[in-house]
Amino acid sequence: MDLQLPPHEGAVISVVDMHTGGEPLRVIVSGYPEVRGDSVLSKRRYAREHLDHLRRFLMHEPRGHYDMYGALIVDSEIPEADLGVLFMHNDGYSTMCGHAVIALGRFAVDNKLVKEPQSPETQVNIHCPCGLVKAFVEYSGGKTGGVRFHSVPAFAFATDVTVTVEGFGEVVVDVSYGGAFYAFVSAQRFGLDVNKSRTRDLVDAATAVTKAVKSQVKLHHPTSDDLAFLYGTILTDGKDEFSSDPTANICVFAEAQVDRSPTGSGVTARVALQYHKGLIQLNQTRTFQSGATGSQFTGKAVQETKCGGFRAVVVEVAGRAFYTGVSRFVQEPDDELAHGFLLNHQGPFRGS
């Protein structure tokens, strides 16, 4: 049966859906209006100020869900970039997303957004709001496979910081940057296990930490004030010293959104933190496991560098992404819920 679009008004927005380690990625391929700005960061601001209704349209119910994630491909001002990208989620726009970079690497090669693919790997330069990220996509026999990427300079921002967390008292956290800032703390501090505890309990603890760090720790980034915000909290199993065994974590970001994957930018920040503490050396590969799904990424520090006054490292993260489908989304004129809504984990219905 040849399905026709139903009666609708406005643009038809076409997407390709993927997932990396269980974390969704909705790649927007057509139907979006022009995103103005002379840089990817300025385009991010423009989308937030002028096109946010479309983020809600695609990320929120009934087309998306509370934990949906999206990527909008845009032009980059950097000559060596193959594409620019804006990341979106339930509460706004991130500056970096590793699971999305892994998926976009495959997408870019498969959809000829790069020059002639090379075997065994094709390099894809992706300009994220945090900077240029280099992805390397396995390519053989015309098919794409696993993807690894090299991060922007990642660094430990502050270690052993004591914050007062509502409901838990004083908690010692680390703050690290992997294209976005995260707070890190062992789930054991809250009597929890990232692999076995109820997701609801892990989300509540992580959200309380995020709220405390946002109010009590002043963040800054050497290159842009747009990057100086806490994206979320990552609860770990506490196994930070190098080992051949996997170490598990769960990331709660944006508006209490739970990452199903080990979190690419989170792995980047965690490797930078472990390197800073002398717990991992250059080119020592660790396996990071999602407490939510059991999916795995690998991560390693591959090069020392600087980011302003911070001692930093370039981190390589590797994983697999898969396609799940394609969709075309429309809006009917008399649909009162057309612009999207969320069933808030923390309270009542939230409309657009």
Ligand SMILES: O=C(O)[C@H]1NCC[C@@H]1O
The other form holds:
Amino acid sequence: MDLQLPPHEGAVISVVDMHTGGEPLRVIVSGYPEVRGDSVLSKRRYAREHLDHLRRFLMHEPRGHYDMYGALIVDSEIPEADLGVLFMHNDGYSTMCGHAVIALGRFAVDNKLVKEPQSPETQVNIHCPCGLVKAFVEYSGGKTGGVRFHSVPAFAFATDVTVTVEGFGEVVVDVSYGGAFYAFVSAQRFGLDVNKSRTRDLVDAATAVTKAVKSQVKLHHPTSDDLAFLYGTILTDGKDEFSSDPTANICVFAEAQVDRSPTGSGVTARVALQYHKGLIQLNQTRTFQSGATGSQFTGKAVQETKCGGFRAVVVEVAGRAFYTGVSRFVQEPDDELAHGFLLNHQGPFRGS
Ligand SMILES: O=C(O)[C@H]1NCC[C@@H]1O
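Since the one above is the form predicted on its own, can you give the form predicted in complex with the ligand too?
So here's everything in the complex, that chain up top.
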């Protein structure tokens, strides 16, 4: 059967779907209008202000779902970048996304966005809103495989901060930056287990922490105010001391969105925190496991550096991404739900 597109209005948007450790990545390959701006950060602002209907069209139902994630490839103003990217989720636009970098590394090599692929690894420089991230993609016999990346300087922003969390009282959290800011706290503080508790309970606790930190801790980033916001909360199993055993965490980000992967930017921030506390040394590789799916990334601090006045580290994160499909999305003129809506099991219907 020769599949035809139905009669539609507006652009046809083509995507390639992938996943990294279970976390989806919808890579937008054509159909988007020009994203204006003279930097990746200003393009992020432009997309938020002028093109947000397209994010909802692709991320929300009926084409996406509550926990969908996307990447829009854009031009970068940095000469050494092979590509620029904007990240999108259920509520807006992120500044860093490790699971997406792992998938995009493969995508870039497979789709010849880099010059000549090299074996055993091809370097892909991806300009994310937080800065230049270097991905190293396994490449052999014409096939791409696992990906490791070096993120932007990561640093512990504040440790042992007491916040008052609705429903839980005073909670002590750490705040760390790995291209995006996260609050970290052991799930045990809420009587929960990141591997065994109901996802809904983990989401409720993490969301309450996010709300508290957002209102009670003022964040700042040395290079741009656009980076100074709390992206989410990561509940951990509390096993921060170095060990060859995996340590589990679950990341709840954006609007109570649950990462299926161990969270590349979260692993970056968590390694920076562990390094800051003297719990891990340079080049000690730790395995991080998703409490949601059991999928794993590895992470290690590879170099000391600075970010403004913060002592920072370059963190290497490694994982594997897979392709799941290719789609072309359209909108029929008489479809009242075509613009996208969100439904989760806890809240009311939210049309967009
Ligand atoms: O791997 C990561 O860094 C991302 N996954 C979804 C939330 C984060 O952006």
